[in-house]
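This document starts with one chain, in the form predicted on its own, laid out as structure tokens.
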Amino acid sequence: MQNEHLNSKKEKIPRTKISEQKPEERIKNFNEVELGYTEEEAVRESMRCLMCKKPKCIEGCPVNIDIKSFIAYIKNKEFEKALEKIREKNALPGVCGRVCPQEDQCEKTCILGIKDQPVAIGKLERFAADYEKNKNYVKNYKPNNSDEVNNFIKANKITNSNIESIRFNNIKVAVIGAGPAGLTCSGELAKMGYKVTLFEALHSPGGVLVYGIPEFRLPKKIVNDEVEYVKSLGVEIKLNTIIGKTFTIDELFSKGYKSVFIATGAGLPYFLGIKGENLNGVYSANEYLTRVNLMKAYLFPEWDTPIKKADIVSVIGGGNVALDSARTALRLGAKKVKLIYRRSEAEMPGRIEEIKHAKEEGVEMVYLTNPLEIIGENGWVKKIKCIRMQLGEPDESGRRRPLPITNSEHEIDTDIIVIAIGQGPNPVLTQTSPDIMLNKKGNIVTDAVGKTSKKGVFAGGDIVTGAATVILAMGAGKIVANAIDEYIKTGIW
């Protein structure tokens, strides 16, 4: 009975928000919107949490965080404490409590859901990660065996299992792309004592949490201080490297790799298929945010990297990739931003708070409308030919099929274009590697850990499963990590 009393007060304190930069500031700016909690906040949202003996919030997070145990630390005001618990499954979890869609996974099942709002798990982890972020002891640290790192840590006064556990092997394994599931997959390996050199072929590590989120909603020092991290367990980052041009697989293997890991992502952007894709100031949203985000465009005239603004910005798309771009070019300096999508608001793929924030900073949306065409004037774009649709039927992904609304043709005025309507696998890798089975829209074919049809070969992450989220992608990394362990000590393909 006191067990219930004390959850039914629980359930009456509410959610603590989190402070936010102002709508009509915060465009003029490439700042983090959401400000974190402060200490006092963040215990006061670990107060609501119920303790509960077998936490479903744990089921709903594909990396297994302990989330019921780091939220007792931060209740406790052991904040450091907490940061460790998150760590022992998630080495990124900066990143996460800020890209991660919670309310699909973790606090969708939590139970004080049910008859209130969730704890704000993500935010908490994000609290407990940026806590540490004046903590100078991962930087620029590369270990080469066991006693630097036994070394290091009686130097920095360390605690964190993971690091103290490391015992290097000696046995190299590769991971190609240095983004969430290569990432992941290279800080657990490295924990149970591989050699582990991660493969990246643009100048920066990081992948999508790069080039694709833009600054607003990941700082990039947040992705170099968890990069650091990953580092400072051991694993080698090799830049600027392709394979499948620098390097073949089997070259890999020749220079003594015991087992690949691919972790390539989706980076080869879809187009509409429509006349007048190839007008000048029409983008994909994969070359858009790249040229903002890793080329930082954003910091004109300090980096010249070459990026048209414009008045009027139409952006095709309903997911995240299309809310970052509509709300990248509002940064640019653009008077007018559209989203085009040709569902209704109900079956956008992009976070609610996400789309929430486009709406409270002035992007226009555009429901129920399809592009038919691009039409431009000396090569360059002047106006978007759309249909109006309507919802029928659910079509495979359980949303209304859009069906165009006849003689309802119409033109959008627009100097930009940017086409956010999904990305797939780049070949590049692949096509030197025919032993490696594919599926028909190019992405690699795996079992259940990740095992390819070629020996020695894993993949996981969006080169697998298409694009998806950055919290699956780790997901995925945390079990190839433990099937290649399993496949070098035993030899079992």
Second form
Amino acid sequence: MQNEHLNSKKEKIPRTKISEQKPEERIKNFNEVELGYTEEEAVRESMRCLMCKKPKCIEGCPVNIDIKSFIAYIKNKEFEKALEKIREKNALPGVCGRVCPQEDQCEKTCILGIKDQPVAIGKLERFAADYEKNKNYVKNYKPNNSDEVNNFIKANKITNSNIESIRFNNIKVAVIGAGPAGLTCSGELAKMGYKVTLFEALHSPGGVLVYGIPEFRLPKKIVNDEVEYVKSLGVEIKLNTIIGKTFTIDELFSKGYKSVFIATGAGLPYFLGIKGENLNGVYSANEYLTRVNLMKAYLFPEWDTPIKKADIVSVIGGGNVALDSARTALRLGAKKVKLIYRRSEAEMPGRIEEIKHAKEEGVEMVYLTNPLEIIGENGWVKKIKCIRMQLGEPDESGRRRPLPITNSEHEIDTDIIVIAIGQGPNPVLTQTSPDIMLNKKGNIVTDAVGKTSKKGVFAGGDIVTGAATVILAMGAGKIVANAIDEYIKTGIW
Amino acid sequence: MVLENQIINKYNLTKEIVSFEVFSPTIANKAKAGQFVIVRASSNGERIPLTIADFNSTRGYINLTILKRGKSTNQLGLMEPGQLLNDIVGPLGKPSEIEKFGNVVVIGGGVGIAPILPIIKSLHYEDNYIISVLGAKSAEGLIFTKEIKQYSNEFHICTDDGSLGFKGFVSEFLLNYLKKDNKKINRVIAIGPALMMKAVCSITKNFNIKTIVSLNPIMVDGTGMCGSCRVEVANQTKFACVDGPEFDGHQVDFDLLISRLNIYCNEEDIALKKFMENHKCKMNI
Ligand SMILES: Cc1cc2nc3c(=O)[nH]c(=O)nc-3n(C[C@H](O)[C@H](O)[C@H](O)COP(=O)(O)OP(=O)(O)OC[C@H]3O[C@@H](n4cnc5c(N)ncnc54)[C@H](O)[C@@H]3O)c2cc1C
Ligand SMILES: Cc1cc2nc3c(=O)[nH]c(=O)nc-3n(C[C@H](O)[C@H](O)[C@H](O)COP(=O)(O)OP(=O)(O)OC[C@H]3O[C@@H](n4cnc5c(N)ncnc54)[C@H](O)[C@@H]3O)c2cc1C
Ligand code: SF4
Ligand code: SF4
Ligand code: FES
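Having gone through the form predicted on its own, I am curious about the other one (the form predicted together with the partner chain); can you provide its structure?
Whole complex next, starting from this chain.
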């Protein structure tokens, strides 16, 4: 092979850069920032992998993808096999390759990362997912039970099958919420032969992947493709259906569903509880991002939903949601975008890559600053009164606690404020099912496999853990799918 | 065969108000007075809240009565029986509190007359004495008068121009009525423009009569996910879509509601103008 010499352990190959849209270009559009590896780049990056005997990377991945093997396939240019390998553990590789906080997961434990930069596992995963072109559609195949289906899938090495006409085992399972947890669980159950109905409140499936994470970081086409894949496994998706309103959980049982999985996410936006927060021009990040992503306000008036555009936008918070809001504001034409965060950069929970992207694009980072009051004029926001903070001892999260500095109050001019300080569990469903136990924060309490206090009802993803990550939600969906299978087969709760 | 979300019947009630019967059996089966749905007319449409003005679970339809104001409601106004609404989700919000209160004044203003119809019906079945007061700019603007009269013990009409009934606002009528003080009023329910509800509340406060209003802030999801619909009630922030839409009117900050209703004025103008240009021939304006 031409690049053979690169494989020798002594020679250090630098981590392969991914090509990106230039910052000054990309803030004028909503297209994806990262353009993805070419074949050559992917192969080159795969050669950096040490093919460790004990691949630590796998331990770092919450769903334990066989990373070493899929990278080996990429190295051999067997890209479809690489994807197949990933899909054994992960139904949404195109999504995870893009949005996983790899620096805290697979790449954190990568052995190469001890002395050098870790293998770009996420980018390789994304490459494999994007490479897939010739989908393997299998139509008109009519097996009788799940074992037959599974054997067929194995025998034919099907990874992306369109097995529309499979006759399922006729046991109905209901999944509530079409985010990563719900989609994963539905897909897994369908593969086992269950007749899955996935109920979604909004008019579009994907959860945070469609209403929260922006197009420039996760193109909606990728989400749609992954949803189509889950549908092709036979999952029926019922949109515009709010469990707790349109039907209750007990009604689902009386309709013949044998088990229910609650995957309704953390959709309730928190506000600061300070004066002036209901002034015009103050948005929750959920509203700001939903208007732009789900409702396509950036295409207004071709699309009907409006969004306020303004010169100065201030975003409050330091996580992915805050970063996404800030970068969205730039793309909507803001001249100045400030990210106001009460701790320092080291404590920011956002993905490192997105912090870097945000800075390149010109987001002004205002660290160690906490809002006290929003000041308005004629009903519209004008200024934020803030106080400077300093870092004290670590708190229960292990991050250093921010403490106010006396007499450091000051005012920051702004036209729009986006509040991105976290989300809690939405109570619409749980209010109508008082027999499901909640913790103090309103999250559903479950055991290790997702069983709630109500027989036959499981829960997982953000509704259980609080706002977390895509891959953890998917991991929960998978564990629950197996637990549901066992519960239905044994009847044991 | 009738399809889910299909418009079964259309009634042009006034020049500005249309009423649709839409086939939506699941929602019709669940709906209660006071609840609403979120509708998208087309695949790139916005999500707009509309009260379930009536519902029939046997025939599986809900009634949506719509005042044509901006782009979305005008677009809906052009739809015809047989066509499908892109999305309908519901029923949303808390149902009206219905019990035997005694003497209840129910006020509907403009398109707000539509949502009082199911409330009056439910109150009627609980044996309340119903004094209904309907208001509109002029006689041609009144809707559902026959249906509402049928369930009312007293029936009053107010028009701004005096073309029918009392000449003046419903709030003025109410003040006169309460001053006469011939019977104890146990509760007032008022639905209509924010200014009307505000005026009604400032009167009933003086008479110490509990007053329920239905708030209509701008919404997106309608499920408590976005906070667009924030209102202040008793100095606390509430999400009208899940905590309401009905609230104790004496506690509501109406000025905030009115201010927030104007957030997108400029954008709404742009959208409406563009729409009108494309539909000039059909809209005869
Ligand atoms: C802006 C933003 C950026 C993020 N960036 C990242 C990132 O870069 N990397 C990462 O790993 N994570 C990120 N996250 C977090 C990640 O998206 C979530 O942890 C993950 O989506 C949780 O998945 P879930 O399936 O539990 O819930 P969700 O994705 O929230 O999906 C829940 C679904 O349930 C539906 N639903 C709710 N109630 C009902 C009901 N009563 N009936 C029917 N349906 C209902 C909702 O409409 C929604 O579609 C981000 C989150 C946000 C908001
Ligand atoms: C719970 C509730 C029930 C309602 N019931 C009815 C009803 O039965 N019949 C009816 O005609 N109207 C009803 N409305 C109001 C209706 O939703 C708005 O008139 C409609 O959204 C206007 O859209 P548009 O594009 O035609 O007008 P636009 O030009 O967009 O707006 C006109 C005005 O409508 C309001 N508005 C705009 N967008 C929204 C939105 N997404 N949500 C709420 N208000 C908005 C604003 O005050 C705006 O100034 C209800 C509102 C709420 C909150
Ligand atoms: S799913 Fe996420 S954590 Fe696992 S290998 Fe892929 S990018 Fe890494
Ligand atoms: S730990 Fe790193 S170097 Fe080792 S196999 Fe995994 S990706 Fe390759
Ligand atoms: S409309 Fe989004 S929270 Fe009420």
